[in-house]
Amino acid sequence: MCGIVGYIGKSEKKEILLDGLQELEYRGYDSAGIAIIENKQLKNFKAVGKLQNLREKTKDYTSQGFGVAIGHTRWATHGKPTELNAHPHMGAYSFVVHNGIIENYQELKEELQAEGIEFLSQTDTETIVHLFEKNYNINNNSWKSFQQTIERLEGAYATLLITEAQADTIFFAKNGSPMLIGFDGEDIYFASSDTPIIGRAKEVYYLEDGEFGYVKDGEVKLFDANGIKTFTKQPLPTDKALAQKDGYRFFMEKEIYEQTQVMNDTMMGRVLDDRIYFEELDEKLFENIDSIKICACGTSYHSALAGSYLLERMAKIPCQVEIASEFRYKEPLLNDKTLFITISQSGETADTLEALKMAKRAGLKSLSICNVDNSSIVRESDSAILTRAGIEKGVASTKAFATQTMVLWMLTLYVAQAKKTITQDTLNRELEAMRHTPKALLVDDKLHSKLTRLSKRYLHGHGFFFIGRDLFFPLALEGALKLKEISYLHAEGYPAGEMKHGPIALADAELFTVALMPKTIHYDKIKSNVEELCARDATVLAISPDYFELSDDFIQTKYDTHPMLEFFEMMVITQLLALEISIRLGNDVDMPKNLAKSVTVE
């Protein structure tokens, strides 16, 4: 996820920016840049790759005296990782940095291009600086121009803008993406999290959605839709490691809580009022395609399985899912009417990459679903959809799984639109459910506290069964994987209807069963399967919107109108359960033994 640093004052600005960006490396990035206005002279530097490349480019530059400065580390969402696409983005006399996604950027870009404005990058961010300068060229007032610009933006943004037209000021706005202001006397700092300004600023104000303003002469002018605002500063935390985790105990916990926000990022610009739109896809990709094969490993394999249910049910296209390490050696029969989809968080998963190369050699069209632009799998594929999950530091994947599943849901509707296998009424219902997904991912404090208390009952015994049907079978597999990855307890995911075909032989009081019992899919069937386990004295934790009286423990869910809303709500519960059990066992949640985040070997 992108990072922002800003500064206005008399100190040396280059090092403030570079040191601040260094503190944001944990968020992940593929390029970086800085822009400084000093003595009414604007300087900017950009570099692809590690921050050291930017340091090398700026080694002969130092700043002196009063000035304004902005910096950015970019995680690609629109456009490849190149210097042209790196922030800050430049107009004729202004620079801007931005986190988030401008949903209506395509509309704004076309409007500006029609007026003769040339764009250098492929990004949504560049529209902000050109729109500002268009407004300024009309009214010759920087503050008014910035306000007019913000009024036109739709989507999520945290943005800083500096301009030679008013070289003593930083303009800022925040909506949906985090940003804060740090204070140390007349020195004013901006950042997307605490860590860049710890040790420099003494106090902080965390901007709220809809707030915007400017800094000039060491003073912050803050506004919202109702006009000028007063605000209260608070002491700045001093622990950088804790600040990176935003106060959470582990990165995995932070990433579970982040899912509600990153899901907005995944959907932005793609979930429109009446359709799904992927700017990165050519509709010809699906011409002459009569089946889909998805190849993945681990958690990505589980999201692929969930996607296969959706693709066959709504897009009416045959979909087969393969474990990449098996696919490579099974001598598969491939034909060029199959679209080959690979899924990988890192884009470097060795087995998945080799499977993709096999499909390419066989002449198949290819599409990758990935979190890292310019990764090996993305480069090898004909097309790619980025999940926009940001960096995931916990080895056990959470938000990567959530965003991969969402992309597959969106892709299902996209294919259904293209093949006309879905009515507009059905499509509208799916889109409405999608827009509710971030709410289904919100972590309720009472729920988390209950799972913390429950976890002490699930530390022993001879194993766990996670069971579900249909879409919830892949979720059962994923819930079991999360638990065994970080707790080192044995856990298996099963289709609920398969229990009586062998596994139920293990059922007794020391077998813990986590039963996913959605209201919208086969509730009566899975209820019967769970009753069979209860009759054999298994210890059952039921997760459902409807109370299940035979369960030993029960977690009541809120959503019961759409399978995917139930899916994502139950996903969060299984993630938190695994987290709390692991913490009680004293394990290192973020770095479980024997595992690596990116599996780049066979």
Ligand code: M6R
Given for the second form:
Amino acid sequence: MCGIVGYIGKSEKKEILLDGLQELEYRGYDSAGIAIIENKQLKNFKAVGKLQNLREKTKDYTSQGFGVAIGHTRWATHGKPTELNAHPHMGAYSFVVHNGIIENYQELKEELQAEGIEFLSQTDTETIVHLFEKNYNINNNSWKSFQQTIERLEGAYATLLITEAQADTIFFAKNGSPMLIGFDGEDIYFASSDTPIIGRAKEVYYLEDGEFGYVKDGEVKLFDANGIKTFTKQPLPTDKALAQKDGYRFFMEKEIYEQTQVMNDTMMGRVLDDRIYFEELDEKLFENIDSIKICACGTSYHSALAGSYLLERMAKIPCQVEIASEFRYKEPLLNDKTLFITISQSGETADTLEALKMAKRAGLKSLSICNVDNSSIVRESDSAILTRAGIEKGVASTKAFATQTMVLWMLTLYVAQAKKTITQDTLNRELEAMRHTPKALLVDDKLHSKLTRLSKRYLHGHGFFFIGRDLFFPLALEGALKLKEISYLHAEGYPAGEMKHGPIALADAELFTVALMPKTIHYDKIKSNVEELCARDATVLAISPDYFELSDDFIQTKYDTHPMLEFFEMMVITQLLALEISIRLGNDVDMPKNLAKSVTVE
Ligand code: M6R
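What would the structure be for the form predicted together with the named molecule, given that what you showed me was the form predicted alone?
After this comes the whole thing, all chains and molecules, with the earlier chain placed first.
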């Protein structure tokens, strides 16, 4: 995820920016850059890869005296991680950094290009600086030009702009991506989270969506759609480690809460009013393709399974899913009419990478769904769709799973619209449901407290079964994996209808069953399966929009009109349940024993 740092004042600016960006390293990035205006002189440095490369490039530069400065670490979304695509982006006399995605950048870019403006990068961000300069060239007023620029932007942004046209000012705007302003006397800082300014600023103001303004002469002028605003600063936290976790106890907890936000990033520019669009996909990708095979490991395998239900149901394309480590050695029969999809958070999982290489050797077209641009799997694939989950630190994957599943849902609709296997009405309903997903992922405080309380009842026993049917079977597998990874309790995911073919023999009061009972898919069928378990005295925690009186514990969900909204809402519940059980057991949630975040060995 990208990071922003800004500073206006008299201190040495290069070090403030580089140190600040260093504090944001944990979010992941693939290039970095800084721009400084001092004595009306603009200086700009960029480097691909680690910050050390940028430090090296700037080692002979120091900044003295009053000036304005902006810096950025970039996690590639539009365009490859190159120096040209790295921020700050440059116009003729201004620089901009930006987090988020400008949804209408293509339209803005075409408009600017038609007027003869040349673009150097493939990014959406560059439109901001050109738009600003175009306005300034007309009205000769920086503040007015900045306002006119912001008015044209659609999508999510946190942005800082500096310009030689008004060299003593930083312009800022925030909508949908985080940004804060730090204060220490006349020194004023900007950052995309607390950590870069802890130890420098004493007070902070967290900008709200829709706010924008400028800093000049040690003063912040803040505006929103209603005009100028007053604001209240608050003391800045002093603990950096805590700040990285944004106040959450564990990265996994933070990542569960972040899902609602990152899902917007995943959808941005892809979920349009009446269709799905993937800028990164060649329209010919599905030409001559009559089936799909997906290979992945662990959590990514579970999202693949969920995707296969969607692809077959809506896009009417046969879809087979395989565990990558099994696929590698089974001497699979492959044909070049199969599209080979790999799914991976890290993009470095050895088994998945090898499976991909095998498929390529057999002449298959390949597509990867991945969270890390430029990773081995992305580089090896013919095409890639980035999940845009941002860096995931918890070993137990949460937001990566959510965003992979979302990409597969979008891909399903993309294929379905191309093959015309669904009507426009159905497509519109799916798009509408998709837009609701961030809401379904919101963690409700009451729900979280309920799960904290419930967790104390589930710390023993002789095992857990997570059961579900259809799409909710992969979710049951994922729920069980989350629990076992971080609690070290035995848990299995099972198709609910299969319990009576063996596992029900285990049923007794010490067998804990987490039953996923969505209203929109086979509710009566799963209800019968759960009743069979209740009749054998299993302890049941039911999750459903409909009250289920036989259960020992019950969590009522809100969504009951679309399977995917039910899916994402229940997913959050299973993640929080695992988290709370693990915390009660005193385990290291983020670094469970015996596990690594990225499995680069066979
Ligand atoms: O990086 P990948 O998605 O390829 O990783 C695959 C698995 O190793 C990973 O999902 C693992 O199962 C996680 N620990 C799950 O929480």
